[in-house]
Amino acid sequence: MNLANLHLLLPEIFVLSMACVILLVDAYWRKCLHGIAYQLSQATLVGALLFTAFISVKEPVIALSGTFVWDSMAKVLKLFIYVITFTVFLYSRQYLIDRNLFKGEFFVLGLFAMAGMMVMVSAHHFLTLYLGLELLSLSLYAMVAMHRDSAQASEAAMKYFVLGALASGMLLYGMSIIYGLTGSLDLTTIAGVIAENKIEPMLLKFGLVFILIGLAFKLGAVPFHMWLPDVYQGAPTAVTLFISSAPKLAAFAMLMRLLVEGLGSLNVDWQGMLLFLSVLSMALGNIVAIAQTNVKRMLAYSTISHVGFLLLGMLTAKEAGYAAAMFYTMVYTLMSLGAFGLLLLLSHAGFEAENLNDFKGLNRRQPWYALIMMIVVLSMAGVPPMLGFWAKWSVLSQVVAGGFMWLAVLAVLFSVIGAFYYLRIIKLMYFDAPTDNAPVLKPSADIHWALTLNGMVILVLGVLPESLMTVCRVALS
């Protein structure tokens, strides 16, 4: 640790000094300054942001003794992360009022699971990614139970601990198999041990399906999947649309700092198990969507199946196959954005939008937002022109390069069933008679235009997409 290399740390250094701020602020101030941990938190976000993009280095700089490392990777999915979050924020305002949550706690535990995004992104050593991970884990169990009148929310928030705790278990089992084997915790270590060839393969073998099982579970992949959707439909909308997007990206992160940089040379044995995870995400995700009637829980087997998608680009063990899985998780983040986002949009005091019924006759109660979810509908079936097209079809031009066209068209017939539960939200919007002919609220017009903004990307990029790709690329080379 040296002054030369502080500079690298300040995002982290302002979010969680910040984030204690916000706390104190809101414990003394909360009656006399209302919303004021919301413009706080909104301003951190943005100070982040700043601080992060004028950060500058030509090659990427290991810090803090070998466990913190900045490159362009961590850059740009810590930008993203950033704008995600504020994102969030913005669209759970009116929500978090409405049933009497708008309190600092869910902004101050908002800010601390980001910062423990922002160390997995930038993690290159074991404890650094356990600390990151552990750092946003106990802060999203948290945030789902806020709502403490509820019974479900509690039940959601006590399985994912329970099941959170046991995959936090398993990933720590692992890396203390390889920490045993290799003599170290930092990663460019373990991969030069390991690149040597001097250590009994079915051990690393063993520490390896440890290390997967954990990050399986934390990114919902089948069969380590059954906390998904209870916590989806348990947790107030507003913890669901935070759940669902930004820790993907931090997820991502992880799954390159684990697999590509430390545990490289074993990518023979951890592509079998990827493709192994990939095939029943997509079968399970896609199959048992299409029961659901609840939309976060149909959205919460979506994200199943999306996930199995990611793993697809990750299992080409290339740079490309990497780019590719980066694209499609940013495009995902969009994406869930979006879905929930109207889905906060929908409900009000008294009432969740989150039956498929809800949805009927949106055109005629609210056509521009009718049209905003189309889009972003569209996109998660992977209809073109829109970005989920694209984001398909970089990681299956992928799959079908490394020489897994079986795997491509499996992965396209499961896109194929998949279809069917996205495009009966269009039907239901557009072609069934309202339940309720009331109008639907309209929203203030920083969330009226965020979420018009929200769905024009996705358009807008789905017909632009290589400059989002090219960005993926540049971040990985």
Second form
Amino acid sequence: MNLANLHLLLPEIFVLSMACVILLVDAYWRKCLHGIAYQLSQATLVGALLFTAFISVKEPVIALSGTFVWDSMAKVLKLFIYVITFTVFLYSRQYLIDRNLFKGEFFVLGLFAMAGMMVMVSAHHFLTLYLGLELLSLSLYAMVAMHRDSAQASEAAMKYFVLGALASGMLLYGMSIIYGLTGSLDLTTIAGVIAENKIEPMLLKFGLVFILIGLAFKLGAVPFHMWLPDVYQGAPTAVTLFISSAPKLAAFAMLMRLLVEGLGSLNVDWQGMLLFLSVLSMALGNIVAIAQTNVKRMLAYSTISHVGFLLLGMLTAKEAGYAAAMFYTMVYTLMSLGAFGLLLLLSHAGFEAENLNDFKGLNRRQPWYALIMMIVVLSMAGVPPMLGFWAKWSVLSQVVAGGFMWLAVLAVLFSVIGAFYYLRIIKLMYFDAPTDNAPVLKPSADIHWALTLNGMVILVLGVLPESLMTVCRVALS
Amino acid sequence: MFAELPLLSLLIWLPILGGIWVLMVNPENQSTLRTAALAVSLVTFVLSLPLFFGFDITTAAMQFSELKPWIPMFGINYHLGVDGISMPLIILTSFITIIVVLAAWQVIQDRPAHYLAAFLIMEGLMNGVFAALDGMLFYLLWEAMLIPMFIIIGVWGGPRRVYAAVKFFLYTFLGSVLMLVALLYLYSHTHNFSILDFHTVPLTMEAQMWIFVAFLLAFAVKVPMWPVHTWLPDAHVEAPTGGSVILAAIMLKMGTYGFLRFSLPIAPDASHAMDGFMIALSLIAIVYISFVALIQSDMKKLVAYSSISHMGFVTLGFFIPFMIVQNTGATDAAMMGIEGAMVQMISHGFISGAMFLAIGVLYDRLHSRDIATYGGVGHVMPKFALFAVFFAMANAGLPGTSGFVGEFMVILSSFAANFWIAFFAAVTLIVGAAYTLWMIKRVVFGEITPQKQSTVGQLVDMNPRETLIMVSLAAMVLLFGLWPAPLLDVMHVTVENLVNHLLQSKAL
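I've shown you the form predicted alone. Could you give me the structure of the form predicted together with the partner chain?
Okay, now the whole complex, with that chain kicking things off.
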């Protein structure tokens, strides 16, 4: 085994070791050092950020006998994952304290999940990819079930686990077929063998279908979306925040690695399948969201529709399209952070803010948070000048450039339908009077400023989106 | 001295920043708030005047241009400029915003800071829409404008405000997203978003048709043309007075402006092919909607329908030129049609704004928009009666008011196209006079019945602030009614250029 490039794995090694350290520290000193796990976790994320930022490699490097790749996409996505996870931990703190869940397990599991994402992002081999995916998924199952006494959370965890296992099985089956056909698990070799055109295409398609089903399950694309609303609703909001943000970046990386790097020459086949998934997701997500009264469930359906948009970028099968999809994913995580962050803020001891009516009259009570929520929601609806508009725009521009005019028209029509339920939140916040005795909340300064920054980033990058677009374009070239 | 200033940027950003500043003033201190908002709108108006006085009327090229890269990766630029079409609209916007700020003076007691800030931010965005020469910049501002208007209708509106606000937003959003697809399609041909490049890029007839339809949906909703007009009466009725004024005076003009800036020059062949359809829709708006207006019992609804009908003249003027040139071979009458339509846009801005303000004056006193509530208002409010009758006459197109000039020019040019088109348009002037004057008769004239003594009988006449608003609007209506030359001079060369452009096929 060639260990020359071991330094490329420093961030992963660091995160995993720190997670183990935190587990031990928390086990022994939980009583005397209150909140140590939280502080150490945040320090770990900062450390990982520095490690990753200082590794500068010009050309993509494939290390560890072809199982691990370091390229600019991996670097950008990892950096973004650290920032998102950091914010997730920050937003969750008060919520967890109020519910007596502020324990080491949340942060340790969070770090393990993140390590899984990092492995997925850098995977260059079916096995590494699967390893990262399982590390991520198993941690998330446990996190959903963390609220032991909640029947709803347990039900969500069970559903998540069973369906997640099924999806992993599908993925693994697809991988084994491809392995059987190409004789390799390494993505470069697989791509090379397929490009030689010596394999019966029908068999390859057969394997591809299973891989795609696995991916669609993990992403939550229709018709493999059933777990998503239940998990979003049932999980503690802090966990929902986590599930809905950083793992989407890893899922995007998984799409890129498997479909583009590994099975790139089958693009004609997976384009059609993605098209099907994408249109169904946009349609079902946007239409069913209208009927929801629970915000978490509504945002789950909104996620499904965003996944549809993300897939639109992928199915153009061009580099600019992938860049647009990556941009979309990043923007989506920022918006999701903002929306669930505010939901966490509105929840307080003994009260879960999860119904749409909890937003009633927010503008009268707390105009600043109402403004931030409005920015986030308009961004999700794709109304300029918010960042979400440019996300939709960059995907649509690639779809139009690819000649799929009808698809672009369909996509914008579904986003008009989607605008309706986003507007409803604004209506509740701005047009309705507050309910009886909703208290005025005073969150701690760091959460207040983080949310403010979150909202402002969406607005300011919406006016000047070029920097983030360039990052995505450069990362994929 | 003004030559060096980036005037158009100032006209966009000053009101937006001013609006944010107003939001930060202590909300308890209402007089400071209002003075600050008034100051911002006045300064913006003063800054818009050099556009008129420094305007070179001998060229159709874009003036006061500004060009900075914005998102160079996709060929998107921060490109501003005005020609004879957009310059008057920017001045109109700046003028009307002062009126709206004044009209809100004592009326809006609920969160006045937010109200005024929303209007100032909207002013900046609307100026931007008229000045934008980059497709994406235009689209961004066009959509962003929906947000403050949505809030204005929804927060300060009437009892059915939520329904009206959501309907307004979704209707316009639906129209605009298809325009976005059309812009992206054009981008795939020109590889940048410059509107001026869109004008010259050759397109097949089929592509032009699709583009025309996409733009038509966006602009027809905004104008609004029959049959996509139904959001307007709802929005007008529920919106607070200021919101109705901005809607009628400026937002509707964005739709017609869009036809001139996008549909006609980008897809001239499709416009030619579709002109019969467009003229038919315009005539339906003019004739049918006039009769709808006749039976309204709500004053705001009546004026809203009258707006739709008057905007029908504008779209008629825009799409009549092809037929005229076919019949006569000359472009004079064609130019007159477009110019008349543009005069009508400006004039309707003043008149409809004034009508809504007059209704607002009554509404502030009795909190009713129902015609039946009133009767004999002239006895107790003589000053109000004077202005109400004057603006009603202007709305009906009385010679000497600006309402006459535009409609007359459009009808006159229609004669060169087809007698029946002109006939139907002209006959409607009578219906227009009927519904407006009938409303005035029922509201202002007659005796105050004994049942209404306690309501109408106690009305107080307009205060100096309200009078000032009415006088300034009346002055504009008279000015352009008696002496439209400055306005026509400004647009003449631009329109000439546009007509010549329209007559050259750009189909592949």
